[in-house]
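In the form predicted on its own, a lone chain appears below as structure tokens.
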Amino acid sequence: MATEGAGLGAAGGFAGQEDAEARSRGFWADSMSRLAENRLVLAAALILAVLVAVAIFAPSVAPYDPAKQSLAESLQGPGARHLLGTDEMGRDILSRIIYGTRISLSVGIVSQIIACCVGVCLGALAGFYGGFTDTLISRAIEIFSAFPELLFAIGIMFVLGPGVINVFIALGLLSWTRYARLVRGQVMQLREMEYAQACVACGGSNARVILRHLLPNCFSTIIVLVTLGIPGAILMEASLSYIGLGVQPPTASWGQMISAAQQYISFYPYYSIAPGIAIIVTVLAFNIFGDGLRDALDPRIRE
């Protein structure tokens, strides 16, 4: 029994030492260390890094101009000249997928930045001030959340018209509510903490309390929301482009490519399979990385 107690004591000592080391490294260093231990998340991060590099250096990576037409080479299968074949206009499918990476990533990132800015501001105001301000913003959140997302996006695009900029705006307006809801809840809890009350007692303005003491403590949650919101925005853009309300030709878009390929799918499946795989890989990589980031930044989770 003494030996067993000593063993438990040693194990507890090691655990305490690990916790002390984690605290000494700091929250962000410890979170990144835990993130680096997950090989699946690292693989997803590598895929995302490759996609970002492809989007940035698309003119150097793409073998052909994505808008260049050659009707004599239309609907050719994969070969040495065109690795993924050509579309109905004779355009290189691989080049259009590479340039489509730019559209998908930019739509995902920019729309989430817009949603983050709107949602965080409104959520912080509702959580900090409460009362009528909270009631007004909460009702707006409920109204925007009541509509099915795709139908709401279609309605916004119908009013604004198709185009990349309007897709940014539509998807930003579509997803701000999740940011506002979570930030509101966190700010309501954090404003009662001693450090926030001390800042108010020392004469700190409301803006200082919110910007310097409350929102920084919501930063990890916001990062995870942005990461997990990007794949949803990519899928929504592909859906809008598929029905003709998103990115317009000749601009390369994965959803628009799948839409154009549907009439040839019975005898020429390469055309639709390639952009479909691009969407699946991108969305899956973002979801895996977002889940891993959420687990790494959650202080309640310990491996």
Contents of the next structure:
Amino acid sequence: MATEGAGLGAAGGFAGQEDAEARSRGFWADSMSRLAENRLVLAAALILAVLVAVAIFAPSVAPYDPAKQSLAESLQGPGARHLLGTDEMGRDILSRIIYGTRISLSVGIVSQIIACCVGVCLGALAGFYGGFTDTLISRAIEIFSAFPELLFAIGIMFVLGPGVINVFIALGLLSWTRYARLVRGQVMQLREMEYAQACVACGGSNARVILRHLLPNCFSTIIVLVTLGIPGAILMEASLSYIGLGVQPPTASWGQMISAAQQYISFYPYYSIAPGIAIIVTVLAFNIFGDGLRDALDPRIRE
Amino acid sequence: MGAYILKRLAQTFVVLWGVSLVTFILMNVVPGDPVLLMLERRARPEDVARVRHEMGLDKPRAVQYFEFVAKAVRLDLGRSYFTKEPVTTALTRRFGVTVRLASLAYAIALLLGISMGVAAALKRGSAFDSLITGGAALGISAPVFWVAILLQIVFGLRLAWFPISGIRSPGSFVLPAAALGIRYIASISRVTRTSMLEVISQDYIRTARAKGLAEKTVILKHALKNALIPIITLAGTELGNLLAGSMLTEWVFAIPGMGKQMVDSILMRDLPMLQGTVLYVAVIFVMSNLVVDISYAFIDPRIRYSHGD
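Same protein, different form: I have the form predicted on its own, so give me the form predicted together with the partner chain.
Okay, now the whole complex, with that chain kicking things off.
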């Protein structure tokens, strides 16, 4: 069992460091080998690796400068010179999609890291201390979840103004409740376990119990939540940029490309289709990988 | 049961208060002076001061918030900066359109989602199952607005079966409802499939079969009935998301519902309209969650005992 296995590893830290390491490595190695058995998940992981590489090496991968305009070549269909054609300003669509990978991946990852930090801290505090702290944080979670996600994101972006950094913040503020809820519940359960009580009995400070014993046991669940939170954030960024509240032109973002392409759908549909496929592939790969990771790590699904 | 409902009502009250506070704060930290937005750029300072006084913007923030809440509970959300129409009137009119779109999409999603999920579970491992599972995975990964554009291209422009904007003809709602519904068909069919697979392997299903009941009776009366609980939860929570999700769909298809109104008011920086819409949608969302939770407690007695403490 995942939590218990990792728990033994962490608690074992009292007895012998080596022993603990061997056991916790055992849990992760065990899970990873299970993950590697699933071909679909491997394929998704491969796609994600390629996407990350494309994002990092965008300048070398992209055939053209994504911002280079050439009005003489505007709205050309796919061809040898421009594999996916050109947009209304004669910019190469493929290059813009390649650069858009940077925006989508960074928004997905950074916003979830922000959400995770905020959510895990507040969730751990609520779960550990209970009482008034818990009431306060729980009500905040409820109020933040009272808005439909897109509506909330739009509200925050309206206030902050458009821009990539603001998208990070808005989507971080949007998703922290998920992490807080989960960690609160787990910490509440785990703090009653013997190994946590033992740490308290040995004079361990609250911070030590939380950081060294409780949170490490939530780690696998948090990782799954981050992996499955990224695709949601990518879709949300695309929606915001599509309405014009997210990433601003001339920076290439998939949602904003679709928005620009919309007025040409009657005679030039390729333009709107290509960035959408990029979104689907990325989101699908994250979803499949996240599901696979959850199955590999979740003790209840294990048989 | 009564205690559970009371507790849930009290919680909702706190959440609604928080929602009003968050909405008020959001709209008050927006950069730019609303009075200057309303008036001509070269308005005289005394005019600006007069309008500010008329709108109550010269009062302390706390007083403004109190007045905002006091008016909101009487369904007075102010007037649009531009059309001068009361926000509540505009919202009520637009809400009708959104409800039509959302309920059509919801009906499609429930009908197709549940039947596809059941069929996939019954033919587990077959090509049909892979098709449904794969299609569902695609469905939840595609952005709603892109699906909408794709449908416009294929069924609106190429095949010219349905109009691609407005709500003039009865066929106008077909593409928007399909675009909006696809995501929920996907999520509902996934949950239905998982839930059915879990139920089908139970002993009482084997017993029902052993009794010699017709397969149809076993599936519909014994299996599906018990598999429905997680589906109802999902359908309940998705109802609120569907209403919010209709925003993008309405924008793509130029449907004059609440979503389009909201995007319009953002673009025009019509604060009272935006504030009203956010509040309106959030209240509907909170209330629909409340109804789902309470009805869920009726369906599944375990809920009211575990949460009723």
